[in-house]
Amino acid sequence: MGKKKKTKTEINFKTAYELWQERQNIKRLETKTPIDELIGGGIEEGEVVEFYGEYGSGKTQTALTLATRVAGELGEDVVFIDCESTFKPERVVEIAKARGLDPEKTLQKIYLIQPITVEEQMEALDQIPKNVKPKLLVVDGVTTLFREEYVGRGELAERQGLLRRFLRKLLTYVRENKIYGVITNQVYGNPESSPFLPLELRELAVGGHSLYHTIDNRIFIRKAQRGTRIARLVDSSRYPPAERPFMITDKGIEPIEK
């Protein structure tokens, strides 16, 4: 038997002008806060934005607010992968009521997945029912299970390899389906930092370069005075580093009242 003839690989070839024209029609999910100013007006279709910070900084509140807006205001499906098992439907109800939305209809549009192992997290995207067409995909605590199961330097390489696979799978899903992607992440103290460095250089996102070279826009959230929060765009291929304030209320995340 002769060798099978290799099929020719089709490569997507276009000019930069054609790509620029296509991008004029890209939709964005607005946070309705100054965070939008950091990333060109909101989260782009087909991209993933990371919000990271210490416990209580507001990253999950940001994700819940966006989920409530997409499900309640836009009437679109949301898939919320809760890797920390901290999702509270009561908080969604509170945000929905404060924004004049129907809380029951909002909850019915949010599909919750709560993996308890890395294996379950890796398979989560494959388990989304065919009849569910999410417009927003949230992964809350993207590195939590990896940190719990793979402890110590001896398992670091395997952990990072699995994390990269999950992130690549996530990005592919978001881009192919033209939806909005949001992940939240924890921080750890940078052992090489100085107390004179900015906080975003002293507290780094868990996941290292697996995240740094994969996510489109990375936003560090920190607490500020009188209950406000500061969102700082730390890493982006398109936008310069900058920061904006916002606040957390019964409506979720909001602009600071003047």
Contents of the next structure:
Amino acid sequence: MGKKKKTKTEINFKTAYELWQERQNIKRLETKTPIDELIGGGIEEGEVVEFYGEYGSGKTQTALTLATRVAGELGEDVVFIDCESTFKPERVVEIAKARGLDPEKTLQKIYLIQPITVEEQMEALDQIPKNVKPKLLVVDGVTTLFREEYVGRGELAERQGLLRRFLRKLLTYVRENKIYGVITNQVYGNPESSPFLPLELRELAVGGHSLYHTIDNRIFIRKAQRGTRIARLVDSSRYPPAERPFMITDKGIEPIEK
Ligand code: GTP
Ligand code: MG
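Show the other one: the form predicted together with guanosine-5'-triphosphate (GTP), since we just had the form predicted on its own.
In what comes next, the whole complex appears, and the chain from above leads the way.
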């Protein structure tokens, strides 16, 4: 009593109409790949999309295609955090050439960070030079180093805590800078799997709930017949479940011609 009243937290009320109007102005990265059709035409500014799937499913190829699109075609900076140290500039050159883009200019706009420890990955976003203004931020193999460094069951809680912290940092960076975020992630066999479960539930993304609750759109990629791939939107709060086939070609990822 008698104490000065604490200032109340200001809560911003707005009508659904105002929110709708704000959302009309949100820009999107039209990736010009079959992914667009799954997520309302492209990746929204301030949004992170996750691609997950087994080895060789096409996660890195998808990330490289988007990086080439943004760096080579839109002429914007890209930051590519390659946690698996598998980045091949030659592949970017190939994709750029096949798309009629200048390969050298494309490469010059892609800033590569290759962390080799969790500590380096945690620091990576803070180390982006001031003169680099990425429009696209890619983290390829977001959980790989965490899996390598925290192996035992006893270390799981610490691993999840750090992973959550990294994801929070990433989301904040993407939201505050109004850029496009892409992460890729491997899967592990669901211990409660059964043949009756759909494939995206038989294989789960590493990181489990740390990821499920923070990522806006999650896309499961699987290998299909004759070298094709299928991208499936899983559990989106905004878009209906859907899937689109694609191929990996000299242009990166491409729709399958009917
Ligand atoms: P992990 O990182 O191992 O989990 O796999 P990933 O999902 O990142 O796989 P990635 O995107 O590297 O896809 C690998 C597949 O892409 C290979 O099986 C090849 O079929 C295909 N691929 C890789 N490089 C090329 C290339 O230069 N040209 C073409 N046409 N296909 C390629
Ligand atoms: Mg990969």
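Numbering follows the first chain given and starts at 1. The structure presented is a predicted model; accordingly, all values stated were derived computationally and were not measured. In this text, the rigid core denotes the largest set of C-alpha atoms whose superposition between the two forms falls within 1.5 Å.
With the core superposed, Thr15 shows a C-alpha displacement of at least 2 Å between these two forms.
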